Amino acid sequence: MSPRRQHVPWNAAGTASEQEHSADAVVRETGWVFNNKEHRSLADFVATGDEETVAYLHAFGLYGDQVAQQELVEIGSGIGRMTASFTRLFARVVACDLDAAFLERCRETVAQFGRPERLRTSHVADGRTLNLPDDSADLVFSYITLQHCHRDDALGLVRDAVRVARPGGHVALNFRTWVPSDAVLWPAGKVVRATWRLPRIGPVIAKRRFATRLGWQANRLAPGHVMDEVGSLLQDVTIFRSPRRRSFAVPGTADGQFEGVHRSHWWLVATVR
């Protein structure tokens, strides 16, 4: 598989994370990739994850006493913003990421703010395949990750998420889809990703927050596209959307609304057959 252009800022941030002396320094100094506008400390960064993990699990009907005995797989853990919270909630957590350096920092973050004895990490070396056994997780969760992947890689990870979840387990996967502003954002993102390959100037542009957040949005996937890939393997499927967006009206799925979903995003929440 050829290197993906959208990986450039992630790789730059991974390299930077290896050079910093702590995860706290990483979150302050790599704001271009973590959207750390206020130069938050690691503690503040993790606190935002604490709020979102519980909010999403509640909204999706996945929160309860049972999670204390369950295993969760997180696709796209980064340096552990949400992972720390997951380790306090679930019996076992497997954090997966494209960048091995992020996983090192994820372990550091969880050591400070979570339950490190419950954490295992897994490197997604090819960007599309989880190196995990079949039927091994009760919940596979991914937030603001699959939109950064090449379309084929994102769909590969979706198929693997379903493979890894045991029958009766669940997937909760976040995607970005089309909105009117994409008439401008989509071609602009392609231009930005092209500049990242330019000698000397490319690495500089890849460390600018605006350019990164524009260029890393590497795909748009509609619910119908994802259901075509894995719908036959799922049951009790709900497509969660923003209340400010119309229902996607995908056959065989229920329509769910949650105020915490961005208008350009949607979630696939389902039980694995």
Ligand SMILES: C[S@@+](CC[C@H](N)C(=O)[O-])C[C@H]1O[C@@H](n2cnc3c(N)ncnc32)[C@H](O)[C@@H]1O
The other form holds:
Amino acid sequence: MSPRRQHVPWNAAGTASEQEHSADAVVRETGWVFNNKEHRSLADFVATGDEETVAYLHAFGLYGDQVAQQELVEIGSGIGRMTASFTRLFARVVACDLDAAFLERCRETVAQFGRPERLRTSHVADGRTLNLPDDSADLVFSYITLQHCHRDDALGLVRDAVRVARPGGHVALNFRTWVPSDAVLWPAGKVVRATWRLPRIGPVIAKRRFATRLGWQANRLAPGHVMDEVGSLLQDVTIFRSPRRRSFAVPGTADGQFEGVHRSHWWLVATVR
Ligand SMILES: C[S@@+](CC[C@H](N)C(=O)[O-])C[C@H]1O[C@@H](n2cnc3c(N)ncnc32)[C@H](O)[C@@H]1O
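So that was the form predicted alone. Now I'd like the form predicted together with this ligand, please.
Now the complete complex, all chains and molecules, led by this one.
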């Protein structure tokens, strides 16, 4: 199967990250693909992850003494912005990413800022399947990743997240859905994604911050659609949203609000049956 064009910018950034001498240089040069707007140092970048992991786990009711015994799977770890913190909180962490070079950098980040002896990495070679056993994780977590996948791949990863979480374990998965500005952003993104497949210039365009940020949000998924896929396998489902948007009102789910959720984002937080 030929790779999805959505893989192009991530593999381009991953390849660029291989060409740097350190994870710190990577975060300054290619950190923008992880929303590192100010070209901060790796230490600053990891500090943003330290805050966010704890804030989200708290907001979702998943934080407590129990995590020190648990295994967490992170889908879309990138170079380890949040992974370093997860290794300090959880007994075992499996960082999964589409790009193998990012996983190398993730190991480096965790070696500097986390607990490397608690980390394993797992390459998501086809962009849709986790190479991990069934019922093995206490929590499967994913942040700003599923929106970047082809829609079918995102749904494949959601099904796999549920497969990998043990019965009674949890999933906390972040998605992007429609906002009014998508009337402009969505068609512009389609054009950019089409260019990524062009021979020679595609990978060059994929390294341009402005174009890539337009193109990389490859899907919009609504809570109802994701629930249609995996709802029967879950219980105690809460859809977390920004207080600045209305409830999604999906039957069989509770409505949760958290200030830290972007207006265009929502989270599926649930227990696996
Ligand atoms: C915006 S970064 C977010 C990284 C990290 N979650 C964070 O918050 O810093 C998105 C990550 O998702 C990865 N990714 C994109 N598509 C993917 C896919 N189909 N499967 C697994 N990882 C993917 C990219 O390689 C990248 O590392």
